[in-house]
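Just one chain follows, in the form predicted alone, and it is written as structure tokens.
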Amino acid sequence: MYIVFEGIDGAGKSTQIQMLKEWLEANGFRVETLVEPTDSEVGKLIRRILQRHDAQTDSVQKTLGLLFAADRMLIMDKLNDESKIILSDRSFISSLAYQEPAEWIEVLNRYAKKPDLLLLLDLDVKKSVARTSGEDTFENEEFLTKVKANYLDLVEKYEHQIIDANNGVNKVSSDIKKAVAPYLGICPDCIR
């Protein structure tokens, strides 16, 4: 199974990735994480040019297009093993959600692999600032209102469950158990 993780910077999706594979393993399930972009030597490449000073302006996020592209095919083996559940950190809807125009991001991601289940970590914008202030250009809240818009409109796409990212770190993970738990056939209402 294959289940990604989105929504806007600071909505937790690195903690509650972690915390939703310890209690994978421990219900018996063979997992693996991956982070968008990747370690590899394009995904090095990309944050790079997302901290430039630069990185919003129209040709640099469609170069970051075409590249996030690059870097999620490299990865594309890993997400085809049926063997393991796959958590991932983003995917191509981050790409849609993020940069523009979105019909050519749509292109450039045709091959891209689509999520079993996509979980949206939705946090409010106020609290996004407040928690990524000074990490990129990307945190100001005229951008990220923008991009969290974006995010519900996609989501309607595929195969998903919204979860309030604004409650506290335990809640947020038994939600997210309750969601993930009846696609592996896990009693949902066993879950604390």
Ligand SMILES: Nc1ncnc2c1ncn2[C@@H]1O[C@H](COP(=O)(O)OP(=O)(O)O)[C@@H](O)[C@H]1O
Second form
Amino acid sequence: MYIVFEGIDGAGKSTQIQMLKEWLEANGFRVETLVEPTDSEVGKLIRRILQRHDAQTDSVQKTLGLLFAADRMLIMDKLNDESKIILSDRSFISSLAYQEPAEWIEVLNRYAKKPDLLLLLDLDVKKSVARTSGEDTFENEEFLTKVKANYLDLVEKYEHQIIDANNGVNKVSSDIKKAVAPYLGICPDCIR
Ligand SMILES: Nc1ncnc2c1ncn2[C@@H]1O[C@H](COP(=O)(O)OP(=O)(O)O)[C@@H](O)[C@H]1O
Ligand SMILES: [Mg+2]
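Show the other one: the form predicted in complex with the ligand, since we just had the form predicted alone.
So here's everything in the complex, that chain up top.
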């Protein structure tokens, strides 16, 4: 099963993937976690380009669109490993939420694997800025508001659950467990 976590920075993806991984392993499942961009050569290049002072210009954004698509093409086989539950921090859906134009991003990601379950960690934009201490000047409130709205539209195309990420860590974690449980034959009422 390929479970994708999406949401703006600070939504709690890294935190919640770790918590869900531990819980699933305690329940006897084999779990693999992934982060996009990956640690491949292309992923490293993406991270470097994201640091550039001109990262927000149209030409660099389009370059990033190409590189993100290439980076995830490299991990395609990993995603089809049926012996494990794969928890992925971001996916092609991030490209669709963050980058333009949509039709072109869709073409680039035509062969990207669709999630079996998409968990959108939906966070208020002001909280994102506070949790990340506004470290990334590009991800200002106006931009994040657009990304958040894009996400809420995009999730409708996939099997998904929207998780209220404004709550405390433990409440978010138990909401995620309840969302995932039915797909894995775990009784949802057995979760705290
Ligand atoms: N539910 C929560 N409430 C308050 N702070 C949180 C919550 N979840 C995560 N955080 C904190 O917010 C920051 C970003 O969390 P992180 O899991 O790295 O988010 P993401 O991977 O989506 O960017 C971290 O400092 C983390 O400890
Ligand atoms: Mg993270």
